[in-house]
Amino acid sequence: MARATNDLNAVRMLLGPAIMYSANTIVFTAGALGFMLAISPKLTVFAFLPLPIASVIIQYFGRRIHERFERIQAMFSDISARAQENFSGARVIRAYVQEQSEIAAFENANQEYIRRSLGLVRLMGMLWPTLELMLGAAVVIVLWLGGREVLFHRMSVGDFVAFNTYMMQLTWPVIALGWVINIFQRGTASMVRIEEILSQQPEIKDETVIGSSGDPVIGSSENLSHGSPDFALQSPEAPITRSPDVVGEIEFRNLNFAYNGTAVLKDISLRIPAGSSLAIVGPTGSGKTTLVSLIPRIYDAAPGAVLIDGRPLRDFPLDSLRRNIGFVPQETFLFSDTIRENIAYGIAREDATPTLDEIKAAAEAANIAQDIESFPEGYNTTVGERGITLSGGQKQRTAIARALLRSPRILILDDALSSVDTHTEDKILNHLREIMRGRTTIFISHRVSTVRNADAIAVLHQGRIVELGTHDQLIARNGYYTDLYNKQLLEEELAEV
């Protein structure tokens, strides 16, 4: 944010006033210098005698200004980040009574910013007087030598006055030079910071190959249609129709995946038939989220390790692949906008916008419609930053509605029902079974009630699939899944008591 505001303004000054006053300085200096040389080349040489010293001083101050301004901008970024974090985490700060501590930390950061800024101001305050001193020294030299030339009748008074007039016209260009140098150093420091962002290349991107015609082709997707999703979600009971780019079969082949050298997934081999449902369970840190994140290429697996419809993921253009996937992550994110716009966000495009009836159908499918209609402004209710005005369950169901509105061929729910009660969860799952009929559904959950009706259940432990089968098959094996089932059964019995 700091680079997009403060740094950008410094670059604007560099490309605006700095260029304008630089041109002004060059024109004035060239014009005055020509007239001065015509009057007296000797005096002109003496008039410009202090310039080499001024050049060294400018270089010294310019380098120091550049370095200090970079540090100041970095500090400004830290302050902006701290402020944004405190605003977003206001509830947590209040809950732990850390208001004064955060205020003190913010004050300390501001004081450090002031200290660094004052250092820069002092440096800038020294630059202009130093340049004026150099100019004053040149004036003294010209008055002394030029006066002697007039006294000895080697120069007329008129020429001497004219020479001094032209020399005085150089006063503003010299002063402006100091200001321009200041702007230039600050602007280039900011440009370096902005360029760091502009030069970043995404790690995950479409692979370009050369086609038979010699033209670049993205991946090997010549046979893929690039149709955009239709809005066919008419009712919770009606199956979703759409011209697919993807059928929905997913396969993991000897998949190994690591974060920064630390193995997370090990030798995963799994096939999910198109139109089926797979549930993934396992302890925290077993790699469940990582596994499903490889499907929409949020992370990149090794080439050929993940396939859709028998083709490697990298054969699909990213936009085509992700348009066919509805992804509801663990941490629900809603924009500071209306509920209607948040649900429509999944397919909002420049050329088309979903109708209110389509949005309501998606909300009904996610079992959030009744809650929305109870709000004073209904679907036009603004949810606040990150959906702060909604409960955890309402946010999750809104995110599910957003994913369903896309009519995805593949739906991934990453523990997306953790904040809803079991009754609401059961209603959502019943809707999903109807809506996602014929489509591939993957969901992660810690509740047996969520996963028991899935076509297959995979138990992930320490990055490996240790159990795979239906609910009844896994119960019969008396392994991790059976332990999980028995514990949750006991919890339910105790809760009833």
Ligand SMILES: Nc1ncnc2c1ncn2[C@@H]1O[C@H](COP(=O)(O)OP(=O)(O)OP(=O)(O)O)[C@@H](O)[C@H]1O
The other form holds:
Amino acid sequence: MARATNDLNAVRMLLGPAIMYSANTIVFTAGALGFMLAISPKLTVFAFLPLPIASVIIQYFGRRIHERFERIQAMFSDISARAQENFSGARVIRAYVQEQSEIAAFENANQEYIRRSLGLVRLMGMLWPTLELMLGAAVVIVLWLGGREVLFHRMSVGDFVAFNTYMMQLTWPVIALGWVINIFQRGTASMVRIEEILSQQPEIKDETVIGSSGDPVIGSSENLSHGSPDFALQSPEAPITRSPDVVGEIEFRNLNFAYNGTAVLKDISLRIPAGSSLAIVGPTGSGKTTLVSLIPRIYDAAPGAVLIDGRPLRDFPLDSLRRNIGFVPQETFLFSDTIRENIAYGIAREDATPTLDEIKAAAEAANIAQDIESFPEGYNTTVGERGITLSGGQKQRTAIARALLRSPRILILDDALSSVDTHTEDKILNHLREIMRGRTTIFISHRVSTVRNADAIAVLHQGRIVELGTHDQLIARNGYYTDLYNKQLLEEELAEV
Ligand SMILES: Nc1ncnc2c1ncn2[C@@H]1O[C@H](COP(=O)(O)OP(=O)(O)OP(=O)(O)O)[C@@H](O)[C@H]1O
Ligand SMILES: [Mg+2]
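For the form predicted together with the ligand instead of the form predicted alone, what are the coordinates?
Okay, now the whole complex, with that chain kicking things off.
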């Protein structure tokens, strides 16, 4: 935020006033200097004697101003971030009675900001008088030498007065020079900070140049048999085979995945046939979210470890891949907009704006339509920042409606039913079964009720698939899933008592 406001303004100053005053200074200096040289070259040289010293001083101060200004901007960033966090986290702050300590921390940050700003002001307070001193020295030299010239009749009084007037004319441009240098230092410091953001390249992007990896292309990926160990070596080339159409078969092949060296997924091999449903259960931290994040390439796995329709993910253009996937993340994110825009998000901005009927159908399928209709402004109700005026379950169902509206070939629900009761969950699942017929669905859940009807259930434990099969098969295995089932059965019985 600081970079988008303060820094941007500093760059604007660089482009506007800095250029204007530079031009001003150049024109004034050239004009006045010309006349001064015409009157007396000797006196002009003496008048400009203090100039080299002035430029050394400007250099010296300039560097320091630059450094201090950078530190001030960094501090301003911190303060903005802190203020933003305090507002969006207001509920948590109140719940943990942290108002006073947050105020104190904010106060501290501001004091530090003042301290650093004063440091800069002090520096500038020194720069300007020093420059004026140099100018004063020039005036003294001219008065003394020029006065003598006049006394000895080597120069007329008129020329002497004219010379002095021209020199006075130069006062402002020289001071402006100091100021311009100051603006210039700030502007370039800010430009560097903005450039840092502008030059960022997304880590995950479309493969562009053919054969950029330099590896020769051996065969088409489609003809390789499953599990071929050579597969991972294949370069992510072949734009010829690119096609935006996704049928929906997903496969993980000997997939290993690590975050910064920490292995999270280990040797996962799993095929999800097109049109089927897979449920993933497992203890928290076992890697469920990580596994499904690899499908829309939120994170990138090794080339060839994740395939759709038998082709490496990188064969698909990123936007068509993501457009074919409806992803409901574990943490719902709503925009501070109307509920209608929130559901239509991602489609409204492309080509066709969805009609209200389509939005209603998606809301119906996600079982949120009734709630929305009960709101005073229906679909035009604004949901507040990040959906703060909705309940947790309403937020989740809005997010599901958003994913369903795209009618994706692949739907991924990451614990997306965790905030709804089992009755509502049943309804949503029934709708989903209809809508997702012929499409691929992946559920992540901690609840047996969500997953029991899936075509296959995978149990993830410490990054490995330890159990795989249908509900009945897994119950017969007597492992983690059976445990989970028995516990939840017990809970239900207890709840009924
Ligand atoms: N962006 C990340 N950077 C580094 N480590 C991460 C990141 N995301 C997750 N992890 C780590 O990876 C492991 C698996 O996380 P993941 O979110 O996949 O678990 P999960 O099975 O979805 O858990 P939960 O049921 O709680 O949602 C955890 O140990 C977690 O700390
Ligand atoms: Mg998760």
